[in-house]
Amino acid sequence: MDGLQNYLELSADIPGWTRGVEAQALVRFCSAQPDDAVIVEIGAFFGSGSVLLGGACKVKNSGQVHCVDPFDGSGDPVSVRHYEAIIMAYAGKTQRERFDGNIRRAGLSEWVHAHQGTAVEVAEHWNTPVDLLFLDGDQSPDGARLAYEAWSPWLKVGGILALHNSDPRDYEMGHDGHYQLTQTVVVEPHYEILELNGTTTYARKRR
């Protein structure tokens, strides 16, 4: 991890919410990825965890982080008041010159490349087996369900799904999508979950 450790401080100082142990995790899972792997990120905002992933990538000398996001502030209700607290309080530039802005200072710019569109739009258009997808956009049950959908299939067998904000606890109404998809998708015999780390769960695709 010590030579990751630039890129979790990269990470924590862009405006985002996978932090402290849950950035490790993800560090970690990205890292352990084969070479030339094609890891997926579902909601990139500002490009906090992007940094992560493209910044395990690089460390390592392999693999290729494709960031998928509108780059417009939609998503479920609860996360867009977030998204515009945050946006009025960066306020000069658009979301998507502050995420090529993030990923340039972090020197990641041959690591990381963006997709802008939904989910369901990109994934149209998409044609590459995928080694890790991180869920991480649309928390909304259909939003969420959508972009399962339209990714899961591009899932290797052995491949590695990471759900955001799939813990069990109390949500507020709409925001509980990727948890709802733990308890009916990303089941066995289908999936193996490996860990609950934090609010995200990872688990290894079986069929």
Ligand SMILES: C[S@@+](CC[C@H](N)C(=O)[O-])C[C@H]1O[C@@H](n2cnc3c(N)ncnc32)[C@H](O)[C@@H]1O
Second form
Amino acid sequence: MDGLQNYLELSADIPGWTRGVEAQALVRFCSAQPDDAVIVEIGAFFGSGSVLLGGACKVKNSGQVHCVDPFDGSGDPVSVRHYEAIIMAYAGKTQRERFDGNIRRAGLSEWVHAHQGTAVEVAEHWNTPVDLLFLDGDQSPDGARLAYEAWSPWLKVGGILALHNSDPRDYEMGHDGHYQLTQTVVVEPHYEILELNGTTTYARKRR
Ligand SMILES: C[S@@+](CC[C@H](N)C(=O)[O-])C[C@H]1O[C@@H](n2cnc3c(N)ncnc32)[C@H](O)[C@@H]1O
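Next up, the form predicted together with the named molecule in place of the form predicted alone?
Expanding to the full complex; the earlier chain stays at the top.
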């Protein structure tokens, strides 16, 4: 766990939303992917989750991480005010510069690749089957559904879907998009629900 612990600590130093047991679970699922796995993170912000995923690939010496984000602080209205506060606190560089710098400092530039644009925009040019899909972009019901519809066809049968913010709880209005996915489309028999870890649901695509 030594190498992985290093990336858990680097990730925790970057403003982000995947912490503690959730960070450990994301690393665990990423590490368990087959050789040369294709990992996609929708919604990367400053790269905190990306460092977890890229670090797991680097320790294993296999796999590539693709991070999709407009890098402009946009998203659902509930989230945007949190993004704006962080971006202002880290003024002086663009969000993309923060992301690139964090990935470079973590020594992960060969493992993590940014695709600037929304989930739907980037999916229009995507052409590679995906082993692990981490959905953590627009959290609104419409935004989450659009990202899911654009990317889930690329998830391999047997591949893992990770849905952040999808545990059953009271959500602010318009912020329960991933939870709604677990109640509508990410369900048996299409998916095998593997575990709920913190707020993140892990499900294996069955068909
Ligand atoms: C919650 S943050 C991501 C956190 C990161 N995954 C982590 O583990 O710390 C969500 C990010 O998704 C971005 N985003 C918003 N709408 C998006 C969309 N339609 N497609 C892709 N990313 C989006 C936001 O701008 C923000 O940078």
